[in-house]
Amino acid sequence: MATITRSKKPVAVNPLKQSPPLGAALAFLGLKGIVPLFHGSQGCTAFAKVLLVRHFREAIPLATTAMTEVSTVLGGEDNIEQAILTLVEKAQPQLLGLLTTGLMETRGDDMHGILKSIRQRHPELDGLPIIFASTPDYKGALQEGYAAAVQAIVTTDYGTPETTEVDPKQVTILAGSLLGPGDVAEIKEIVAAFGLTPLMIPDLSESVDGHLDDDYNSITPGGTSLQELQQLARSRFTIVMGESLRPSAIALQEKFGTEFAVFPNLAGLSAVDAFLWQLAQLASPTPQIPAKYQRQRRQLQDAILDTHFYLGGKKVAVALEPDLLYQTATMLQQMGIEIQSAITTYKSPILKELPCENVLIGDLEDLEDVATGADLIITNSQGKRLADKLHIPLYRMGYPIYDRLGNGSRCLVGYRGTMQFLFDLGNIFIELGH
């Protein structure tokens, strides 16, 4: 069990964490026909938009209530109302994702009361689901904001479906912030291979996966649709990817009675085995693994043999969000790699399960202090400066990655993704002559 400590510095230097509103916006981008609406100043939205555009190299639809000094003092209801009406007129969204920033959370706007008042004045909004997530900047980090948005997604009322009869083939997949668009696409393909229908929430694989559309989109071009969200009650089971989304699965269980299982990671032989066995049990009374994945498993076994010569005994310093940190550190430890130091953004229950002695809640300056002597650093692109300073190679992971291409299709989960991860690390050490 890892010991969790917190940096005692009064300020963050070279911050590791990204804001909760950014995480919530990322989760909302996995819904089809939505516009994430930031309730705050224009700068709050601009920062998130720039980071996401640089990471995915795609046009990212984000909107703002554009609060000023005066409207902040007097109240933001008029700004919210005007922003919603403008978006409905110009973008015609199927869904609207409303999230708060530190500015408005500090002021204490009654968001539920404001939305109720706006709907009373504008009955034309009755058919538009508005998903509200409270995401103050000063509490948590990207992962916590993402989780808050997912919980808001699964608890929002989308109207009564034509039938609530359980579909024996439909499975809800709650995709945590540790999964990128390429990871989500891989999971959907695996689930479908068992003859099951995945209801992915959120589904980044169809909105920020890097594809060309015929026209500019003022709303998300793909993702989980409103019609699919209306089918949540019909899922026979919920599979949770990432410990941070456990509360969302509990909410679904309380709302619809849907049983669930949590998979804190999906990289590595044992983790993928457990996931596939769960799917096999859901798919048939006589569980069987498709031949495609039996072969991929043997390929991963061979990849482990090929790469362990280069990875065994190495020391790695890792700085990531909690769920992604757990998945990565567990995979490294299984390959005989020592986790020399682990840095994360906020306290999460999964941190106690990390395969290392200590984990520090801090920033990249803290990583610089403890990474000396490591063979590799794993963090986002903000770690490039300290990696160069310490003359240690950097493997980029997390948000943001702005100096590498392909972030919309990169896959590091499942048997295939695990192989890619091991080959990436092995090639780094071969290049260095280790």
Contents of the next structure:
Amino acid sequence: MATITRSKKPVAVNPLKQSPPLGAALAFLGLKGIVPLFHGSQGCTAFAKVLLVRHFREAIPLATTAMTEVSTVLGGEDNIEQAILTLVEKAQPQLLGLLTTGLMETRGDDMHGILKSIRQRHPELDGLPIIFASTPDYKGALQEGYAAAVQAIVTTDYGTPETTEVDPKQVTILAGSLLGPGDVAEIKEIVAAFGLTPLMIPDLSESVDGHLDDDYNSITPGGTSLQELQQLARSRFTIVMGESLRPSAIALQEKFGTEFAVFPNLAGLSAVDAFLWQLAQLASPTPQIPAKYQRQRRQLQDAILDTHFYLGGKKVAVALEPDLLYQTATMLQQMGIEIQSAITTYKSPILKELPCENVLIGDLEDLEDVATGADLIITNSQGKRLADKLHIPLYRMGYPIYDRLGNGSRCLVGYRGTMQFLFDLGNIFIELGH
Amino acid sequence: MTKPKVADLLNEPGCEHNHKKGENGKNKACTQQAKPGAAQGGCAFDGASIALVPITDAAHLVHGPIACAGNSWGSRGSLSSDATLYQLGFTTDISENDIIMGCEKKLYRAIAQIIDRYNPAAVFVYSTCVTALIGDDLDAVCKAAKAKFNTPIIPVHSPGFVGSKNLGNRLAGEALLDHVIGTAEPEYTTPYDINLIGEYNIAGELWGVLPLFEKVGIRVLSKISGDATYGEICYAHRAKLNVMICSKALVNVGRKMEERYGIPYIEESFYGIADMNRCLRNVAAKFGDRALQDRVEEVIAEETEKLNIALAPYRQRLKGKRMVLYTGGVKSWSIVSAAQDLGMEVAATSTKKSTEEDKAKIKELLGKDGIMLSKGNAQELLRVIEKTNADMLVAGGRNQYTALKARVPFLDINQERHNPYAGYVGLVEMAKEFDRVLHSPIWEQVRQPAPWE
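In place of the form predicted on its own, output the structure of the form predicted together with its partner chain.
Zooming out: every chain and molecule, the one shown earlier first.
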């Protein structure tokens, strides 16, 4: 049980947070044929784009309503309309993801009213779902924006499917912001190995995984498609990955009656065990685990034995968003590592479950103040400066990661990903001669 | 920011764009508003940060919600030879509650805390869309804090929604003119003091050029603002000449310093042999000192000889290679000249942000077959590369993946890059990069079809 404290400072120094609109855009990028559209000034899009491009080393399609001082005063309807029409003409998207920013939330545009009147004026947009998420910059961080977008994705109406009959093999997977594209790919492979069909919301593994297409894309080249979204009603069960997406599962339950289970973490032996057992029970009345994963489980146990010499008794300072912090800290604790300090971005019900005494909602200056004495720091690339200053090695997780390659394929969940994580950490300590 | 001031900056008479006004009396390029429905470049706040964050011993405090600083801090490519304070990200990170209650007190306390802990030479405070919209009085807070803490606190009125990155540069320039330049005196002056304006020491470029000035006996008094200290900008008004580098962006600073302090300015570039030579010659000519001009000729002769030896192997390998260039303003021709120094051809270049003067130079450099691109979205760039059968794209980081995803070799020329290309040493660096990129064995692999295709 952890006590949650909030930094009382009037200034954030070296913020750990990114903005909620960026998180929402990220979630939208896991849908096929979409362009996330920021309702704000051009800079809101430009900064988010630069960050995502540098993190994934990919072209990222993002657009702006390009609000100016004057249009802000007058209201954004014209700009939204023009932006949507331009995107439809130039990029022919199958879906649009519209999200607000701090500027437009402060101004207070009536987004639902605006969208309604644009639809009335433009019946040609009838076949184009516009997924709308309200994401003021001043409330929350990346994870909260991502969760708001997922909520918008599952509550948007995509038209009536041919049948709403439940498909006994289809399982909706709500993939939280703690999962990168490589993690999502691993989860899909695991689910499919049980003979189930995963309906991923969203699916970053087919858009920002880093692959070379034949043609230039001005919309996302892959991800969950409109046709798949229309099948949401048919899932027999929802698996939620990350506490932050629980409200989306509740929304699905209210809308379609789909039962759900929340898995706050997908790494570490017992967490993966629980996930696989859930899948086995969904797959068959006589639950069985595929031989491949039984084997991987034994490999992970062996890896735990091999790495515990290097990891046991170590102290680690962790600064990550709530869901990823919980997953990481829990796994570390299970290896006999002490959470020397924990910093996060925003409040969340999962924080009190953390395996440490305190967690601070703060920034990287706070981390710098408390990390002295830690054997390792885990945070994003922005922690490099303080890690160097304190002479403590840095293991990069979260967003952004600018100075490491492979963010599109890195996998740290499942038995295999857990093994990778343990080896990565063990190797750091071996290198240092600890 | 008052409206008249923004209008003034957009109509900056020092800017070549304004010499060819449209029908309504306004130029096109500077007032260009972003268009809804596209991905656009940075906003005015971005531009102001680009121009001021290189001041290394100052704290840069962003007054706004998390998006403005949280998504961007620490990602600028300006290098420092000493202080590192500029690399830290400071923001008031305003919350919903702050917006309801007002954030001026919070801003004041933020400044107090930064001064207490980091003892900065100055604090630059940037307004953003939200804090401008709710009407926070930035000037009043900065003034009160300055009086209380006896530290320069400079308000920068740069809400993103007033315009583009370019306008933001100028807004930053205004902040320097209003609050910084002319507020202190240098320890001593020399007859050969110059300022470099609009050079941000990306990837350490300045360090390839400063030794040249030193060698000929010219002192760089203030750099605005690459690898600058706050102090050196305060006494920039004592220079004898302003040298504007590769950008119209801070042209208001040059022009207004001429007005206020009688300092003439010239516009130069550090890219390529021809431009670097011309820069040194023009600076020396402005001083009109024979001995200085002779020293410049000596340095040019010496550097050119060294350069010819260093470039010989690259020139052989790069001869006839063709590039499409997509960048802005002065770089649209200065890089052309650098490429031609290496024996390469420029098949097309962008003129989107270029002035009439820039365009004339481009025409002269490219000859009749050169293509001038007035727009350049990703598809358009790829079309031109294909049409001209170019070997590579040279552009800003934004277009890196446009090229790579089309399996086209790419070199980054803008502010996020990691290699310094300025001056004579920079040209060797550029040649090395061109060679490395163009002759890499990877292109064959990424273009190779699978055996089953």
